[in-house]
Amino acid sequence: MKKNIIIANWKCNPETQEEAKRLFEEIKNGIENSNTEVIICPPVIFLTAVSFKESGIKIGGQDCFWENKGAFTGQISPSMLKDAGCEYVIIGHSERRKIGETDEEINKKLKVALNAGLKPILCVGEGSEEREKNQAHDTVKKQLENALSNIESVIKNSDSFIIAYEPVWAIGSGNPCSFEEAEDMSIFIQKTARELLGVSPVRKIIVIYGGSVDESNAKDYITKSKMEGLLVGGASINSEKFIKIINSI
């Protein structure tokens, strides 16, 4: 049976190692669903402080730099994440784009992360202005074109590639993305990514949904929108809510 992917993006939470350990233990002990692959992306400082190993839960970074070493104060490289036990890394999250991250930088990060043996989780999505002007597909297509530019040589050994659709216009707006809108974008992202990669060097492109996911709508975004997983933000730092999301799928 195919496993859905549920990713917890803890963002800049929690504040202490003890809280991080408690949150992780509660999540680990509450999972009853073996049909999901759970990935937790904590703040980088907690990657080695929390005992993720042998838990069955995978870990990932929330971002990375586009070089593996050098005079880059404050940056975290893909090779450092790999050495800390990460299998995954989020790249191009809407919150990173909001503070100025460019498509060119995202492309460079993807290449270095793939070369380091990490599995990227590429985020794409349109804002409210693009949605209102019926430019959602154009915006997402441009993001994919720029992100996937000239990565064929470094992606060829991957067995899968994850793309997370973030409807930025819906996040925290009180106007959630409908299941029909999410399904439409899932199909569009699959088609566009395969066209850009040509004869795909990866066996599978996995499209997941990330946008105000909680325990009340998680299952429907999988079953009604034909998504293959979820990228969960705020609800992932509430162990009770996140466990309900996992066990509902």
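Please could you give me the other form, the form predicted in complex with 1,3-dihydroxyacetonephosphate (13P), since above is the form predicted alone?
Since only the chain itself is given, any partners or molecules it might have are not part of what comes next.
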């Protein structure tokens, strides 16, 4: 049976290692659903504090640099994430784009992450102005074209590739994307990514949704919007809510 992917993006939370450990344990102990693959992306400083081994939960980074080592103060590299036990890494989140991350940087990060053996979770999504001007598809297409530029040779060994549709206006706003709009974008992203990756051997493109996901709408994004997973922010740092999301799928 196909497993849906439920990803927790803890962003810059919680404030202490003790809280991070507690949150992780509460989530681990509450999972009753074996039809989901649960991935937690804590702040990098807590990666080694959470005992994910043998928990059934996978861990990921929230970002990475585009070199594996060198004189780059403050950066965390893909090979460091891999060494810390990460299988996944979020790349191109809108909160990073907002503080200056460019499509070109996202493309470089994707290549180095793939080469290091990580599975990237590429984030795309339009802002409210673009949605109002009917430019959502153009924006997402451009983001995909730039992110996936010349990526065929590094992606060829991956059996799947995850793309998260996160409309910027839906993130943290309590105003989630409608199920119809999400389904439309899921189909569009599948088609566009497939065309861009051409006949590359990536067997599967997995499109997931993020933006004000909670326990009341999670299941419908899977059943109505045909999303194959969810990327959860705010509700993922509340163990009760996040467990309900996982167990509702």
